[in-house]
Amino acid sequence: MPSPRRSVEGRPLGVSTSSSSSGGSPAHGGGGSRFEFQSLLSSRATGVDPACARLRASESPVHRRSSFPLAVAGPSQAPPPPLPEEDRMDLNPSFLGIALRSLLAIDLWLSKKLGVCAGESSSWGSVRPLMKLLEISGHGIPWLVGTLYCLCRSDSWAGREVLMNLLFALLLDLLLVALIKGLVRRRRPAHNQMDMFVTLSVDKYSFPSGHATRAALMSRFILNHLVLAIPLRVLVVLWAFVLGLSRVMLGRHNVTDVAFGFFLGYMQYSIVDYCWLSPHNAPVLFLLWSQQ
């Protein structure tokens, strides 16, 4: 009797194998495995992970506006374009930045604890009013005013010619410190009052300080154009200084402001020396002030 057919696994090929029917047709619920199988190879030749994809969906951003997004790197996906040069953090500042900011930072302390009369229940603050005489000593408003009136009272041309360089003076230090003022807009230190004998708009500035630099150049000028004895001349020296220092006491400027306007308080000077007005170069000024 002829042996039935089979097939090259041996079995008759009219008899179905139960992984065959099982796995065959998706009707009898064994698709479901090979159909998986095929999202999965679709999944990786996308790049994507499921798991990483279910968990992205179940993110929301209202209630993770802090965490940052999943990075999904793909082989289709191209870099991010360079961060230009000035949008990049500086990691490595420079030496000269960091000296700054370090002499800024001391400036700041030094300033805060020499201000001992600042207020008057500060350390210092029964000295406040003799810090305060001497601020108007050496306020704007007195040498401008002084300074006509000995014009206009002189009847010398040696003496005309003295005065009216000082009134030059103190008007290119007026100028040049509102300038720097405006350019700088430093504020001025936080424990100072403003309770100045005059203000100005450009007065809520701190840099430079407007009464160092007149004491500089009031008292380089004092010395180099009048006969004094030398304690007088010792004296100016020291009011200039102590002037200087009484802005810092009181809150007004820092160390730093000070030290800036003893440096171009002595320059304006050295300005005015090479500028010097005479009745030979500016002959009109001197006519017209004659006339008055």
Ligand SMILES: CC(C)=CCC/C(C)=C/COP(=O)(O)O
Contents of the next structure:
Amino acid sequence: MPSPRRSVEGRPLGVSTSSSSSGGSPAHGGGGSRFEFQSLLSSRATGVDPACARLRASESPVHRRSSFPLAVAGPSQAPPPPLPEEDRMDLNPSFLGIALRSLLAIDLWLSKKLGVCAGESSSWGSVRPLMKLLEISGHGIPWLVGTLYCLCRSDSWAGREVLMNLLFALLLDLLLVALIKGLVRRRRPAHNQMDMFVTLSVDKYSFPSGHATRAALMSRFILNHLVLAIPLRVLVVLWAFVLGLSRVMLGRHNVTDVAFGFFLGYMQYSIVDYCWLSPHNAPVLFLLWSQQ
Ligand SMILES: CC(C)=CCC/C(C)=C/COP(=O)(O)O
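What I would like now is the form predicted in complex with the named molecule, since the data block earlier showed the form predicted on its own; can you produce it?
Following is the full complex, with the preceding chain placed first.
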């Protein structure tokens, strides 16, 4: 009696076909790999040799790392070795994996929808100059230059202490953001125009948003060390929030870059507060500065 489970080419599914010249790329409609992937999924039920099934899994479209189709390799080349265990686990993704992928998909979709100022021709393109002005208000250079200027002009020890810590906070922020951007290497959204005012090399990456970290850090710093009337305090919080939102509207960032940026900036303030520099715990720093 003939077997009911057969590949498109009429071969029994227990036989690997991917190295044959008639395999074809799944992208081009050659069904070999796709059918083998299906056979892999059901191999446990049908008792197909697991070693054979693993080899086919490594050749399946889901697992293939290279975008180069197998069919192009030709019949004379040996099939690639099976991928390591962690790659094969894609076939059985964990709940966390599914949740993360779903979150990323929502993130990309929402960020694209909110990127209404990404270009002059975008639906809110006319407010782009205003968004770029906001961008400069959260840029590292004006904050660094402003802090150094005030530090030079300050004639009180209390003022110097606060400004010294503000400088420390800004430098810590630049360092941590550069470090995480360099480690994560998440690309900026495709709809972003890279026309930003002075950037560092890591600023081609988007996670986390440096403007969002600075907005959260600076607003917490200001609220804790400046005596301000309530309307001004509200304005500071509003500035931080709108600055974060403007990053997504300009198309510079995805929503998760900004959300994590806010979180990181908030935590950075806690670090600065914990390590607060004063003439008692860092006398050398203050003596050096007073001799300038
Ligand atoms: C050159 C200096 C001192 C700082 C760079 C500031 C900057 C361009 C950060 C990038 O921010 P996003 O990550 O929000 O785009």
